[in-house]
Every structure is written in C-alpha cells, then in structure tokens.
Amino acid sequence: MREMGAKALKLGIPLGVQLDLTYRCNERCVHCYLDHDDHGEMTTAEIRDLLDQLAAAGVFFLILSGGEIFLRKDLFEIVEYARKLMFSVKLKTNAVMIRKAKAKRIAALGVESVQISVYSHRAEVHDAITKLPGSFRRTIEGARLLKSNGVRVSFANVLMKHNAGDYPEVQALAAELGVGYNVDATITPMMDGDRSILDLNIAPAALEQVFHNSTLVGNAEEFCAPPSGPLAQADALDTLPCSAGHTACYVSPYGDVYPCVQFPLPSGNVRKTRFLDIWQHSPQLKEVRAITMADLQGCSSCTHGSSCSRCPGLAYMEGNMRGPSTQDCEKSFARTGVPSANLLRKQAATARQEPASGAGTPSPLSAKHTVIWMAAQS
C-alpha cells in the first residue's frame, strides 16, 4: 500500500475516488452536510461512462457513497460494473435497506467492505439523530446480515452534543458484533457553506476524553489522509498538506469534482469535461496541488506541525484553504493541552468583543492562555 501510494504520487494517479451516487436519503440526520432533494443525478449510463473514464485514469480505489446509496435503484448494476473494472469497492450505507438478498448479493460481488453509520448503542438516540424510527434495530439487522455473510464491515460513529458520551458502548457493540469501529469528532459544514451545524460540535472536555482514550487510538476516521510518497511520510506531511487533489478526489451525483468530499472547491464537471482532463488541468487541482506545508498561515511554525490533522476542506469553509483550520487547532488543543497561535489569537478577540461581565460562549482555552499570548503581542 505504502509503494502505490508512493507509485501514484509521483505519477500524478489519482488513486482513490469518492462517488457519490445520490443525495437523497431515507434518514434526516440532525449533523447531515448535505440536502437530500434530485438536483438531477447521473444516469446509469453517465455512471458507467465514468467508471471506464475513472479506470483509464488509474483509480484503484472506490467509494461508493451517499445520501443513501440503496436509494438507487441500479446500485448493484453499477457496483457489478465497478467490479468487472477490477476497482476495490468499498460501500457507505446506514444499512437500513440491507435485507437476505442484499446482503448476499454484496458478498457475492466480492465489495471490499462496508461502512455503516452508527451513533449510539441506545435505538432512542441513535433514532432521534436519524430522525427515523427504528432506523437502529434495522441498521443492527443490516450490519449482522453483512457480517454473517462473510463481509468486512465497519461502524462509523460521529460525535455530537447528542451522542458524546456513548462512543464507548458503541466500540463495545462493534466488538461483539465482530466489526470494525471508526470514531470521527468532527462536525463538518454543510457545502453549501452554511456553518450553524457546528453547534452540535462536543464540548471541549468531552473531545479532550476522545483523544485521551488509549482504546481509540488508530480508531480516529479521517476524510484526507496525507499522502505516504514518494518521499518517506515525514517528509510527505512537511510538504503536502494531505491527499486531496494530490491521489484522490470526490465526485457528485451531478458530475461536479472537488478535491474532497470535504473540500468542495468546485474543479470540473465530468458532464462537460473527460475526468482525466479535469485531473491534469483544473486550475483549482492545480491550485490545491502547489500548497505546501511550508505555505500554510500560521501554520508551517506551528508547534503542531507534526501532529495536526489540519484538513484544507475545513480550512477553505473557513474562508482560506492556505489558513488554519480551527476546528483541527482545536482537535490538537484536546490531544495536547496545547494551545496553537491561531487558537489564542481567537481567544484574544474573543475576550476583548465579550462583556465585562463575561457572558458570552465560553472558549476552550484558559484565561491563563489568552494572558500569556497578549503578553507575548505586548
């Protein structure tokens, strides 16, 4: 794995890609970043006509996603399709459609594995955050059939202010059920830009509890992990900020591409252009490219610079896909104690825009951080 990585980097492969296949979905997730209504998806045909285009351009690695992919009622002609091409399939579902035959029809086409959506352990929290009742017990029925018929299949458990303090009772689920478990604290924007889902973010003390669970470690999910070559990964994470754009990118229903399903720079639309054109010459791929970890604001001296998780997706929502990404300063804050400067350079103007009575949202810092950072300006 390490040599493909390496292998596609230097040749500009892009070697993984996302596709989702529909937005619309039969759960109303509270944190969900997307809208779930048929702005005009990809035919069948357009998605096998992309497949062969993905395959000529060396994808090898598959994700096939949502909304909620058994809402396509051709799914597994294009899943069949995806396999004949030789790509490593890999679903995302809630599983709450998965029956007998599904099951033993996704065994039979040899899927790599498959990710299912799981918030809690107790069916009234895990349904209150789908918004459908009983959408637990059917999840737990899909994810036993997928098991029982020999399919690798993992949990995914997003953290929110509903579910924070249930992620052990879940991995313990997981365990017993004989899957895997992907813990994932971060709450991402919507793409249209709209940032007021954020309040649903854990609470400083209880993401600082994630990071310090010995039981997670390895467990964390991440959207963009930073590319292994052809340098050697230190030397990678010192100069490529992570692998969007670099060897993977997310594709929409409707054909746009971004360099990530959580960096939605708009860089082409397969509808319009052969994706292998978009590839090699998108002027926003080509923007994403020439970022480095040595370009990033207040970030390339940064006493996290090894350690950060810093997404440039979460950055570009914030309004500078060069700048920091707050929400990773923060993740950093909880797994270190240590405040980045664009953390307390926020703590500051927040402490000077408060009341003097100190109402206000409290921040994840101490006074004694935001002191120390204003004697330091002084």
The other form holds:
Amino acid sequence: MREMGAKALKLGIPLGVQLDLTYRCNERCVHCYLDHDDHGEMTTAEIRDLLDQLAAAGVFFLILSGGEIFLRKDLFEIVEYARKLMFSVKLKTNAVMIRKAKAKRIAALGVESVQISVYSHRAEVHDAITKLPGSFRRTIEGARLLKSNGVRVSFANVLMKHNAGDYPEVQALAAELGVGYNVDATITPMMDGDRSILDLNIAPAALEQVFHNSTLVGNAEEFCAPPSGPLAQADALDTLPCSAGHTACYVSPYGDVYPCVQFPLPSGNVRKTRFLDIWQHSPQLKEVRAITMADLQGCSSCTHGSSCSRCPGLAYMEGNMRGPSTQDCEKSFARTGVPSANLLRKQAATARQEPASGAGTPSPLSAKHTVIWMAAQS
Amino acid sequence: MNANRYIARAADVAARMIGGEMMIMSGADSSLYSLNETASILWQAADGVTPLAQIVERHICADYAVDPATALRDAEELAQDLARHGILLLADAPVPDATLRDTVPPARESP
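What does the same protein look like in the form predicted in complex with its partner chain, given that the last one was the form predicted on its own?
Let us now look at the entire complex, which starts with that chain.
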C-alpha cells in the first residue's frame, strides 16, 4: 500500500477521492459540520460522468459519503456503476435505512467496507446526539444485517462531551458484533467556518485517556513518547504535511473540489471544469502541493515537528494553511504532556494581554486551551 | 492441459492501472497485488467468454516471441496462481457474467 501511495505521489495521481453524494440527512447530529439543505446536488448522469473521469484519472479508492447516502434514490445505481469501473468503494452511512434487501445488495456489489457512525452503547445517548429517536436500534440492526451478509463493517465513534466515557462499551459492542472500531476524538468546525461546535470537544483529561489506551492507539507507550524534536531541515523540505491535494481530494454533492473534506479550500467545480484539469491545474491545489514542513510557520521548529499529526485543513479553518492547527497542538500535548511551540506562543500572548486588557477581554483561547498550557507549566 | 479454459476477473476486486502497473485489491481480504506486464494483459483480456488459448494467441504470442504451447502453459499457470489469490476465475466453460465489467480504464502515466 505504501508503494502504491508513493507511486501515486510521484505520478501526481489522485489515488483516493471522497465523494459526498448529498448533504441531506435523516439525522441531525449535534456535532455535524454540514448544512443539510439541498443546494442543487449533482444528478445521476453528472455523477456517472464524474466517476468516468475519476477512473480515467487513476482514482483507486472511492469513499461515498454524505449526509446520509441512502437518501439518494439512485445510490445503488451509483455504487453499481462505481464497481463496474472497479473502484474500491467504501460507504459511510448511519445505517438507519439499511434493511435486509439493501444489505444483500451491498454485499453483492463487492463494496470494500461500510463505515457506520455509532456514538454510544446506550440508545438514549446515541439518539440524543443524532436527534433521531430509535436511531440506535436501527443503526445496530443495519450493522448486523451487513455483517451477516459478509460485508466488512466498522464503527466510527466520534467522541464529544455527550459520550466521552462510553467508548469502551462501544468498542465492546463492536467486538461482540465482529465489526471494526475506530475512535475519533476531534470535532471539526462547520464547513462554513462556524467554530461554535468545537465547544463539544471532550475535555483534555478525557483526550489524554484516549491517547493512552493501547486498544485504541496501538502501542500507547510509543504513541505517547516524548517528542523527538523538530524535523531536520533536509527532512522538512521533503516531508509533506498530509495526502490532501497530493494523492487525495474531496468532491462535494455540488461538484466543488477541495483538497480534503476537512480542508474546504475551493479548488474548482466539476460542473464547469473537467476533474483532471482541476486536479492538475487548479492554483489552489498547486499552492497546497507547494507547502512542505519547512514552510510551516511556527511548526517547522516545534519540538513536536517529527511526530505531530497536524491537519492542514484544520489550520486553514483556523486562518492559515501554513500555520499550526491548535486542535492538533492540543492532541500533541494530550499525548506527551509537552506543549507545542504554538501553545507556548499563545500562552505568552495571553500573559501579555491580561494585565493590559483586564479580565473582561476575551482570550484568543478557549478555557480548555488555557487549562492545557497552564498544566504544562506546572 | 485443457485448451478450452476460460478466465474472468473476480467480481469483488478493485483494479486500476497505475503508472503502467495493474494494481488489484482482493475483495476477500483487501490484499493488494501488483501484476507484471503479461499478467496485466491476461487480466485485461479476461472477459469470461474468450478461451484462454485465444487470449494467449492474440495478446501474448502476437507481441512476444514465444511458441503457442509454451505460452499457453505459462498463461494457465499464471491464471491458476491469480485464481488461488481470488482475483481471477478459471473455468472450463464460459463465465458470461464477467462481461458486465468494462475494460479497466488506464490511468494517465504522468501528471
């Protein structure tokens, strides 16, 4: 797989694409980053044409997501066409609408895997997050049906304040059902830039617990080892921040192309321009590709430089795609107990602000951030 | 050796030509395979209805200086190997369903 990725990078091939088929959804999850109105989704014919273009561009991994993909009446036509073009197809769904016939059809189409959002082992907690009564029961039933038809299934367990302590039981439920389990401890801003939902992020102590759990992160000792310092200059010039815009990208239901679903930098629209032209010639994607670790302001010299999981999309949403992503700084701190250069800088800035501006001035940091770096200094 | 054997691409695989190399992912266990040139030729011609002997004659013997009997024997060994990995079907009769799949569109070779 690594060789395949390296080859795709060398040849400039978009190996993986996430295509959101709709933003409409039958759930109204409290942490969702999407607006659920339909602003003019691509038609079936447009999507078939796009799939032809993606196949010709060399896309191997195709993630079909949403919104809730089963709200598209043409979903199976799309999946069938994608499989005819021999994509490795992964579906992301809440599984609420999956019953016997649909599970059977997904299995017959040779879908690589289905990722299902599960928030808790407790129906009342799950349903309170999705705001859809009965969703937990139906989601788990959907997962069972897929599994019994031989489909590879995994649970995606996004953690937030509402369900922060439930993940061991969700993990146990996944094991009982014989499905995979992934935990995601990051609530991301809404695609329109609204950051209010970030308040739902779990507390630093809970994040630290997640990162020190070997059943979730692999070798916790290694994962949480002290940072090994900034990248060497030569490595920094060669190291890419992530695959977004390099070997992967995202296409919205309206045909907008972005480097990644978490990196809403408008880079073109497939209704106006052929996908390959956007991929090869979009100034925005070229700009993303031009960034190396050495260019990252405040990150290239950070002690976490060689092990940071910095997301350029989150940095972009924070205001600067070459800057730090505070959420990732928080993660690095939760893993290692060592504050990043960015958190230290913010600490210094806050300290300078406080005496002059008084207690009533809003800090650039949330209370949570303040707690993190203060703890680091003690 | 049975000259009337047929080969068909397994229905649950994913495949794409990347940089001149056919990459195939098994539907059974997600293992990834990279096919060499001749294996790629067989894979792409594996429509389930054209006899293996005919594929070899058309696509291998025509382009490579090899006698038909040797080429067919090698091709059948290769097909058996791919079948063991679950990415190709090898049958004594045509597998017409396999024709539902189009030829894999080649990816461009360079950016």
